[in-house]
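The data below hold one chain only, encoded as structure tokens and taken in the form predicted alone.
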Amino acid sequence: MRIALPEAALDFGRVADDVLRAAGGVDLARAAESDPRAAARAQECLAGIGMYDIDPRGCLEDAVAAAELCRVAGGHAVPYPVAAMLLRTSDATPFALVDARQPIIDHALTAGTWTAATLTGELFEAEPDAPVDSKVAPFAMTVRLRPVAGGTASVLDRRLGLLFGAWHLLGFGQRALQLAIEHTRVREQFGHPLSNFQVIRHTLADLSVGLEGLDLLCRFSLWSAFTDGSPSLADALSVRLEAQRVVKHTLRMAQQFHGASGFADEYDISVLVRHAQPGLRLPTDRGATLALLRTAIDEYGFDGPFHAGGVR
């Protein structure tokens, strides 16, 4: 098992973080809601650091670099479908996982045609249809699906779609925790910084431990995707489920620590919370993720410290 990230991937993540921060960071996401040119600037930054040179299906090293880019992009709420573009198909169409009953893709207008797949492997061509028109999903759109005759999405594509989504959420959570720590250090109550209060310190410590655990799980699951020949999605679904739990809680607590200002878009935490919602809910909410994980464990088992064999 390998959970230590290659230094080259870490360097790539640091470069991406510096470039996106210099371009405006969360301000790009804030501006993109009313000005498409902000999304174009984000895309130019990503292209400039070599995003399109990464082949995450080719080897674990490239997949790690792609995952780091997804994490960094989440930390800046980059208004661009980074994971979908990293997983673009041979004809250069972005790849997204969808729920065929209610197909929605975030940043769907980035491309006229998408390749979409369900978690059971059904493959479709997808075209943007109508905006979701929600403040918490400003770039999400419903899409029209056309089945690809005889097409099936590979297990690796589905795993990477889930895993890159989890890394993306990890970035949101890490940035939210950083903002919460910074805010509680400068915000005073009863003449003392909020960070001096024991309940605040304990809560921040709990959030930090949760995110560190998610980080390790993301690393393990990415390694597993390239070493486990099983058709099971159990590892990938488990990391998605944990990302949904940990990041949702982190975002909620970070926003709560900001008080009323946490709901004002002048503050980065508000933008992060809103822009994280599609990743938390698409293609599956927590209930659907758990149901799929149970099915995968029943069918294939689940390796761990205490082996769970398939239920027959």
Contents of the next structure:
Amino acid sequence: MRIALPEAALDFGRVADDVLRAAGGVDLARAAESDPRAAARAQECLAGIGMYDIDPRGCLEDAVAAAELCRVAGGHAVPYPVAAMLLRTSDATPFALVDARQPIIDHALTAGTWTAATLTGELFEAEPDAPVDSKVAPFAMTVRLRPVAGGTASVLDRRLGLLFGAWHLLGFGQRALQLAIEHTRVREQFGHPLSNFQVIRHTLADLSVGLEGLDLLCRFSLWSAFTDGSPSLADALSVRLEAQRVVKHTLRMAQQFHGASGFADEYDISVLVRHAQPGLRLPTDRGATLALLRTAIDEYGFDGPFHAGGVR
Amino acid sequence: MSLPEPGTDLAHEVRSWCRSKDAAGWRDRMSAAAPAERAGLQQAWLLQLAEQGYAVPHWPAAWGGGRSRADQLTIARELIRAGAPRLDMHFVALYHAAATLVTAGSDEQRATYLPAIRDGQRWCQGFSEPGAGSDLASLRTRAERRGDHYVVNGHKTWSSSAEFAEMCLLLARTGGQGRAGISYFLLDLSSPGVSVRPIRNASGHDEFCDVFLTDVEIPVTARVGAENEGWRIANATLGEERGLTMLERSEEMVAGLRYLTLAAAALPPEERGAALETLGAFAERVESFRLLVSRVLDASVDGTDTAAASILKLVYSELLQDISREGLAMAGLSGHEGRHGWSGTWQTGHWFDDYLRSWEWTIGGGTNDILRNVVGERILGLPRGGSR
Ligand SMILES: Cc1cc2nc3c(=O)[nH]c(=O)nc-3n(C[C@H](O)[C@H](O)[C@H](O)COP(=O)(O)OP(=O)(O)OC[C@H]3O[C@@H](n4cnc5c(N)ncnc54)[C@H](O)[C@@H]3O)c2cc1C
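Can you give me the structure for the form predicted in complex with the partner chain, which would complement the form predicted alone we have just seen?
Zooming out: every chain and molecule, the one shown earlier first.
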């Protein structure tokens, strides 16, 4: 089992973080809702640091760099489908996982044609159709699916799709926690910083432990995607499930600790909460993730990090 | 405890009135409308209610109310069941402002404003400040007495719907630090020196606002109660938010359960069993909440026992969040579908928006952490802790 990240990938993450921060950080997401040029600026930054040179299917090292990029992008709510672009199937054809009954893709307008796959491996060409028209999913669109005759999405593609999604959510969660810590250290009420109140300290501590666990799971699962050769998605689905649980709760509490400012778009947490919603729900909400996980365990068992004690 | 019978004459009357007015149609139009248009529709709907005697049943008889608690409940329940719109833009006026005027206003203030409110005047609440949220008593907006008026300077924030309001319930400091130095004013928002700036919120709407006050003159006659008595009066109006309005909220919750039932019914048969269990558990919690509302309101005749009423907002906000979360879970990705109009919870039939909106309820009107302190200290008699 390997959960330490290679230094090169960490470096890459730091560079990405610096570049995105310099380009405005969460301001890019804020601007993107009314100005499509913000997404283009985000893309330029990502291209500038070599996003298009990464081949996440090629080897673990590249996959880790890609995952780090997804995490960092989540931390800034970058208004660009980073994971989908990393997994693109041709130069301009991003790859997304969808639910075929309700195909929705976030940032769908990035490309005229997408490659879309269900978690069971059906493969489609997808075309953006109509915005879902929700204030809380400003870039999500329904898409029209056309089956690719005889096509199947590889297990690795599906695992990576799920895992990059989880790393992306992890980035949202980590940033939300950081914002909550900063806010509660500075904001005073009743003559004390909010972080003096135990209910707040304890919750922040719990959130950090939750995210730490998720971080380790994300690393483990990426490593095993390249090493266990299993046809099962159980591992990747369980990471998605945990990411949905932990990150949703973290966002929720971070917003609560900001008080009313947590709901004001001038504060990063408000934008972060809104832009995290599509990732929390697409392609599967928690219920759907759980159902798929159940099926996967039924079919293949579930080893998880502890081979000897695995269910089978 | 008195829960009205569902089949009373009044219930029939309200029901058929709602049908004749197409109450649900009003709600749909409001939800889809842009804010300024929505404001106009809300006002028009309020006038229809007022004409029929349904707008202010909770006010004293002299001002057009005087209905029994049971009748109030019946009216609220039938309006909600008929899908009538919620008058969020008139909420502060109909509840907070009215309660303030009735309990602490002068005869002249009552005579000026209560009829105006019933005729559609909109009010906002200017309590919170950038530095004073949970610790409201630390507010710094200052009102200096100069002869027959006060000169007010400061910055209020998070004032819901202030952009469309004509009047504001204002707390400002007239004396020393803490609760004892605060006075209560009725501020005309068209006064020179007032500027209102909408704040975009997490659901993408401009709803709450900053209110900047620069050398604003407020006549002494617009002060409510005595100088430096503002804290006590403010508490009464907060009690109103947590108390009487919960009557309406509890009935809305029953309607919310119906939405949840529909979501459960739409599930494939193999998932329905678990959903029904969830539904059953929520039905219990909603029923218990309704009973709690009745008990608190019966115990505090004027509905303003703030400590007891704190429990209501605690229970309501968390129940609401749980139900919306479950609704979204049941709806799955179809939770994205539906109308995406303005959501004040249950408003859109759109789980995704409603779910996110429900999060505000543990903050506005006193956060749940603070309410827990109130319950601990004022009901359980625990020693005073952090929120002094
Ligand atoms: C939707 C909405 C509408 C609103 N409308 C209005 C309005 O019309 N008029 C108006 O005047 N105000 C309005 N408010 C403001 C509201 O009253 C304040 O948000 C609320 O009092 C909390 O203050 P704050 O936002 O400054 O948060 P803070 O007081 O900064 O609190 C931040 C966090 O710290 C926690 N905290 C604070 N003190 C303690 C403690 N002692 N122990 C434990 N935890 C603590 C809080 O629970 C919260 O989670 C509205 C708010 C919302 C969200």
